[in-house]
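One chain comes next, on its own, written out as structure tokens in the form predicted alone.
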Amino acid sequence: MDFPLVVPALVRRARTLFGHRPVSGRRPDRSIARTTYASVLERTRRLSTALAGLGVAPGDRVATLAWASQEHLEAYLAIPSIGAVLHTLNLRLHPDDLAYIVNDARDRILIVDESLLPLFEKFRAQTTTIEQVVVIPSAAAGSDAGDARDVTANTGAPAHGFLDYEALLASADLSAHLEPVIREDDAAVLCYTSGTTGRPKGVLYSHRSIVLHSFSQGIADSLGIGERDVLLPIVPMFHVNAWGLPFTGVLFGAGQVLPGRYLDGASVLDLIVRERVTLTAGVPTVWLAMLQELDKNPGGHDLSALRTIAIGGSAAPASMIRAYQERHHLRIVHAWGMTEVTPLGTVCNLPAGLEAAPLDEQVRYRARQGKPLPFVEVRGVADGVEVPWDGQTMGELEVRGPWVARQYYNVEGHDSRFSDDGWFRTGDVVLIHPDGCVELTDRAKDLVKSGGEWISSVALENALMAHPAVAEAAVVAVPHPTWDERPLAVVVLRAGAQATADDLREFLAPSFAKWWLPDRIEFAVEIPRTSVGKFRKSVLREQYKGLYADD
């Protein structure tokens, strides 16, 4: 049967089977709003109809500038359901980058949180394509529209060019609702890379890739998501579809918890406890912060519902994985992905043969990024030659599969990130073990080449963060007159803890060759981060590039 794999099929399934399942989230005033899929999907239908009434046609781009919220979830489902393309804007990018992205994508409509209007105003004058702006009010979803805000009249008529989200939904003529014919290879979602090495690049995801990616997260040896789960994506909804978890939750009827703008360790921990979260996901820095909260009051939080903490975005320190498992009896599942991979590519579940292994052996395995998901194929390449899967030979990770991009949006001609034989070059340097488990050793741009030999910044960082006095550590290459480059460690100490550079080098010495050890260790109050919480190493490289200038 020719049955297209499209987002509206996910919506129909949830409406038919999972209307009773919970959706909750933290509002701007920190209160918790709770509802069900039935309510969310009814509002989704209204939003689809209202957007079509504004002239949004199949293929049109509708942008969102919003935190994780019920309304953002409604946009996730409503926009692709009329054949339009959901385009999530990264609200932590520079206004100039946001203007470039909006114009490059040719966004026609912008849905924006009321609290983010000041950010929009910083780049509004530079945009050339936006025709309508829809404002999500800061009050709770479903509240009376236009009551005390100069955003719109109750009729939905624009004031200052803006429409009120709630009034727009209220004005939808459901008798005019028609579900267009959508092909599974039509575009559903558009995301842009963060642009750390140049202008941000767009990646289009088809309906088929979204659906297949969602299925992959339900597989037992993946994240095993099902109806019994309650999901809390800490990774933002404006970053690679919150790792696809909102779509996966809809497909399988998992409850969803949307954290809003509050992503500190205490707020995340509070939501996990309150909403009985079973699976949560985010970058390592989030879980380092939550670990500190848990360590302040061991056993003081009811985390009995939480079965999995999924970590991706960068390599998590083995010491953190061990701490969660040993001190708090919580399971860390490492994963790897990229914007170009929708984003999930590998997941590291403990093999059956290691379930009874000593904790140290389990932690060593869990610190890897895992085996590729079904239909995702991987290889390591060095100097144009595929490297063996021996767990020792480093190579750049290349991937291909049904939810891996084949080119960037609006980029014509050959792109060196894509090989001639159809693989995507990730820029990640890895080892691949004989069982197919991928282990990230570094980003190609973050490797340190000292005296002609490679040093892994990730290995040094993870080792430093195992020191009891260290809260965070980032290692970067800095120019050196004799050795070409040397590793520099920038370290943030735990509150009240003390350690010297010599202490830390002595701690590292048993695990690394002498020439790997950082000659210089700088102490900082904080390490700069990217828009999604990863260490922003480009800033550190620029800041310390003259460290050895006088040597």
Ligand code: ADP
Contents of the next structure:
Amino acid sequence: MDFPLVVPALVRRARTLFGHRPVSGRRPDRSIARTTYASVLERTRRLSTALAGLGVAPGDRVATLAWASQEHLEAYLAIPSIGAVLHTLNLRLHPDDLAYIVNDARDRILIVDESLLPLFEKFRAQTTTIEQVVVIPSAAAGSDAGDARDVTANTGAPAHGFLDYEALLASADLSAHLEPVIREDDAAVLCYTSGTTGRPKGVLYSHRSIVLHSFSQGIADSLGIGERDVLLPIVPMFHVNAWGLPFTGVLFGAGQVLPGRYLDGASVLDLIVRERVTLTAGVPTVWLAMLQELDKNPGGHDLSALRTIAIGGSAAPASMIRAYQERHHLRIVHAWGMTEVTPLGTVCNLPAGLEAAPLDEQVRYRARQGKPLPFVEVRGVADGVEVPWDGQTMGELEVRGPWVARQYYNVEGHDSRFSDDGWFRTGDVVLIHPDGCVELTDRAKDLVKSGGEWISSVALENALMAHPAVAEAAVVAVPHPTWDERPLAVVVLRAGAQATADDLREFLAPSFAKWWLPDRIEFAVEIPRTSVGKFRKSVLREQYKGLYADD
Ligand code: ADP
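For comparison with the form predicted alone, provide the form predicted together with adenosine-5'-diphosphate.
Every chain and every other molecule in the complex is listed next, the one we just looked at coming first.
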């Protein structure tokens, strides 16, 4: 049967099977709103119809500038359901970058949180394509304040062209609802890379890639997501589709908890407890923060529902994986992905036999990035030659598969990140173990080249973060007159804890060759972060580039 794998099929399934499953979210005033898929999907239908009524046609881009919320989930589903393309804008980017991205994408409509209108005003004048702005009110959906409010009251923005989200839904003429023909290769979503390594580039996800990617998150050796789950993506909905979890939740009927703008350790912990979350996902910095909360009051939180904390986006330090498992009996599942891979490519689950192994061995395995998901293929390449899967030879990770991008959106000519024989060059340097488990040593541009040899910044960071006095550590290469580059460690100590650079070097010494040890360790109050919470190493490289200038 020629059955297209399209987002509306996900929505139909949830509508027929999962209407009773819960969707909850933290509102701007911190209160928690609870509803069900039945209500979300009814409102989704209204939004689809209303957008079509505004003239949105298949292929048109509709942007969102919003925190994780019920309305954002509605937009995720409604926009691809009429063949249009959902384009989530990263609200932590600089306004100039946002303007560039909106124009590059040619977004026609913007759906924006009321609280983010001041941000929109900062780049609105630079945008040339937006015709209509739909404002999601800050007050709870359906409340009196929400219905009656003037959407521009707090911002001073002119009302012309601004529509109220709730009023728009109410105005939808459901009798006019059309179901456009959508092919599975049509674009459903447009995401931009967060620009850690340069100007943001757009990546289009087809309906098929989203459906298959969602499917892959349900299988046991991936995240095993099913109807019994309640998902809390901490990774924002404006960054690679919150790792695709909103779509996966709809496909399998998993409950969803949408955290709004409150992503600090205490708020996350509170939501996990209150909403009986079973699976949550985010970058390591979020889980380092939550670990500190848990350690303040061990056993003081009911986390009995929580079966998995999925971590990706940066390397999960082994010490953190161990701390969660040992002190709080929580299981970390490490995963690797990137914008060009929709994003999930590998997931690390313990192989047969290791569940019963000593904790050290388990943690060592769990700190790897994992095995490729079904249909994702991996290889490591060094000097144009594929490296052996021996767990020792480093190579650049290349991937291919049904949800790996074929090209960047709107980029002329051939991009060297795509190989001639159909693979995507990730820019990550890895070892592949004999069982196919991928271990990331570094981003190619973060490796430190000292005296002609490579030093892994990730390995040093992970080891430093295992020191009891260290809250966070980032290692970067700084130019050195003799050695070309040397590793510099920038360390944030835990509140009240003390350690000297010598203490830390002594701590590292047993695990590394002498020339790997950072000669310089700088202490800082915080490490600069990217828009999605990763360490922003480019800032540190710039800040410390003259460190050895006088040597
Ligand atoms: P950006 O490249 O702008 O940071 P992405 O979110 O696409 O945006 O980042 C993908 C990159 O994040 C990967 O290429 C890799 O370097 C890093 N990454 C993702 N997951 C992991 C992980 N589990 N361990 C180490 N690095 C990771």
